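Single chain ahead, written as structure tokens, the form predicted alone.
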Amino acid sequence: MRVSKLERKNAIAGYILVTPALLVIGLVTIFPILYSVWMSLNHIQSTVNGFQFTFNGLTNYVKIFNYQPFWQALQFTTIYAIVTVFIELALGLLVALALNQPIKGRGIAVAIMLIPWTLITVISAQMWHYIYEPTFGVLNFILMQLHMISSPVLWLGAPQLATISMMVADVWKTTPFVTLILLSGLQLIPADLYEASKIDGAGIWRSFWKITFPLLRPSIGLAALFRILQAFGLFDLPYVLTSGGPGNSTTPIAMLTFQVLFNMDKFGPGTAMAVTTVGIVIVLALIFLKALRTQVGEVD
């Protein structure tokens, strides 16, 4: 198939005027991440004149590999991911399908429920710390006086309570933004079907499992998709909730890295062990973005 002049004109000032954005995507994004991998593969020393760079390829990755905080900091990370995303689309696949119904006031539900996902996660937090306190915390003041501890706990004094209690603060604000991605998809199934199957004499249960879900399925796997990469980029919650304390109970892969490269100066095996990160959640991405392909039909 020919291509005619004025259709070849037209892409080239379509690559013209793309090309300015082109460049500023590859200056802020693209030379970061390839600089970032060069580090990794360097001993990287801070000297009078400056940083200087030994190439010593992937001596840095063998060190994380053997670095149990690594391992520890990545376990958590992935448990924390996987429970958190959980219960949010539990939790938020309940709400929308109640915000779906048309009920008085869906408006007015819908903005109070985002309240909690746009406040900025480190005021949110400060405020979890407050409510978490032991001599002071209303959730300490609440439970004795329902009568259902007899002395104040100690939230995030403890390991396992520690984690749970950083679990219930980002389930609060986050479940707000994965209603609201099902919510959407939630609507955008036809309300044709609903009323066949019912005629077809399906109940509400039948209705859900065979309509509902099935067409709700890409909607459930962006949620999780974009949960699951904000997970692995955890590190304002706990920074301000628990320091990554008690110990590095609740210390996630992203502080754990800020912690080597910058409180341990140790920016060779710091950035290895940011491009391990990345390149985790590149195959996370991949490999969902690949499922929700399938999910829609679109099958390479």
Given for the second form:
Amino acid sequence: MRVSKLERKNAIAGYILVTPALLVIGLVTIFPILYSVWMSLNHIQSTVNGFQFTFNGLTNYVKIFNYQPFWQALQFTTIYAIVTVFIELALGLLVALALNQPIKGRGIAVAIMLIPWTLITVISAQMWHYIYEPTFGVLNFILMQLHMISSPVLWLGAPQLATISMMVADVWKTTPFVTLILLSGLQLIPADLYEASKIDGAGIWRSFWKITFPLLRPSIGLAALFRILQAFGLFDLPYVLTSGGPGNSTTPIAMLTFQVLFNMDKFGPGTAMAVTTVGIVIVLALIFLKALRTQVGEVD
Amino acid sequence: MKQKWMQLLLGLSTVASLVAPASMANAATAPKVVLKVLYMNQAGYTTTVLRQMGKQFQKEYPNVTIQFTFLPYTQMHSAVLTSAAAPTAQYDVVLSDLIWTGEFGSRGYTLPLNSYIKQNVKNANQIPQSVWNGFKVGNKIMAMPFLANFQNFYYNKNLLKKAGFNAPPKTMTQWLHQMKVLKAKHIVQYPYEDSWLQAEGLVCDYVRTAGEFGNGNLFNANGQPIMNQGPALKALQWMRMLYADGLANPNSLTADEPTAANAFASGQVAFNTNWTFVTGIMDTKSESKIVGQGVVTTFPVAPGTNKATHSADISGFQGLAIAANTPANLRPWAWKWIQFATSPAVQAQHLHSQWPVWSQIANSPKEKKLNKWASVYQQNLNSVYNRPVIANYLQVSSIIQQYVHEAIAGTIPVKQAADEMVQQINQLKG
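Provide the structure of the form predicted together with the partner chain, given the form predicted alone shown above.
Now the complete complex, all chains and molecules, led by this one.
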């Protein structure tokens, strides 16, 4: 097929117009990623004359795969992501279903529901820190007033309890986001489908499983994808709430990477850790996107 | 009278030494200079105090403009590190926390200041040796002391009186006895609270407690970690015992320094070992329920410990340093700023904000008038142990934090925690 002169001219103009944007993206996104990959393949010494690079192949990757805290952080991050995302989806779905009903004051309810999501994580983490504070914290105060506990509980003092406490803070903050995605998904489902099923004699439960849930699967998948990717970047909540402790029990992979890079000054292994995390996230994203495409195809 | 004359002379000589180069700078030929200074956002020497100092300096040296960057403590280390690795310094003068001295010195991120100090600081012996030691790597002085923070032993005299004690404990045995009586008589549920949150503050408390048992050095002269023996092991056993026996508030495990201070100021506990800021809190009506009851004293110690001061303490010093990649033409000006900000004359103007590093200012009538605990402060300052001055301190510290915390909580037996601490620190060298 021959391309006309005008089309070629338009194409050139198009390339010229997108070049600045591509350059910016290349400089602020692609270059740092490629540079990080290069850094991860080097032994890096920070000197007063700048960074000195010595190529050492995959040595940094071998180092981090033999570094027990890396696996511990990866395990924690994975469990944390699965548990919080599952709870957020379940709660988010319940709230979205409730808000999808034609009730009075729905707009206000949605606005109030969104407040936790609008807070900066560091601020909400600090707020939860006060709530969990053993002596002056409101949680222990309420539980003691209700005679549910006899002495203050150290919510952040033991590994399992600290993990659960952190998950609660995360669920509180992020469920509104999941709710919003699911609510928009619910509102796309045509009302006549429910009317038809009602005529056919289907109850609420059957309508949910046969209509709502299948049609909502893309939205659920999308919310899960966003949340899992965010969970792998988990940093600010544990940084403020537990500093990764007790022990290393609440240290996620992003925080460990920061510690290796900036506390231990080990730039090679640190970037190897970051690149590995990016790899995991890309694989997860691809799996989810494929699954999403399949679901949309099924619906279509 | 003689003392007053001496102080006047000392003051005049300091002012003269600051003004002399100023007159040179005021000359029309003085180059325009912009100094980039990195400092921390903190209490004591606050951003306002630093800006005031900056303005004073610029009056003396109109050709110099000081550009401050204030960061939270948690961002300071990485800021210095990235600036050090940049082709040109992002910051010419940086705050150097005592625990970074080893790293900055051994990796050459900051310049040794020996020659500047030798030439310009005439009364260096007025800064206690313990303070200088915090900024030395071998013979190199990596920062000029700027801020002398340390801990004090705080007790509530009313609570002690109720328990039948008219004086604070002087030994560890006495302290243990007093805590047991306070608990047994139900005067308080927990006699003591400390900041044992898994953070740097925990290392400070650990080093200080080891000091109270005879020696706060966690490494021997050969650089070998010795947490699994002697005073360091006793300290760990002591901390675990206080927690297990309900003498220390269990909240200590998640408490930072302000939280522990609040517990003391609310009258919930009889003892608190904390940084100097507690002195202000305990007698401030809006923040304290124990106004007039809190007393500052020296730390109880095991018999035979630190015979000169009969106390043991932990340092939290900060110094000012010149970044190694500061352009050569700026270095003399960077030093001038450091000399100015750390000078006795300037520190004497800010006694409300911070305990001075200079002995003659600390012992001055003005300080004594401002701070009724001045002599105790001086005694505690003279008893400090520094945390290890080593290149990989932050790594070592995170291992210490983890195992001390686990030992206190009882998730690992004390001896095992100490052994693992030593083993992991040794592995870092390998």
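Numbering follows the first chain given and starts at 1. Keep in mind that this is a model prediction, so the values were computed, not measured. In this text, rigid core is short for the largest set of C-alphas that superpose within 1.5 Å between two forms.
Core-superposed comparison between the two forms: the C-alpha position of G14 differs by no less than 2 Å.
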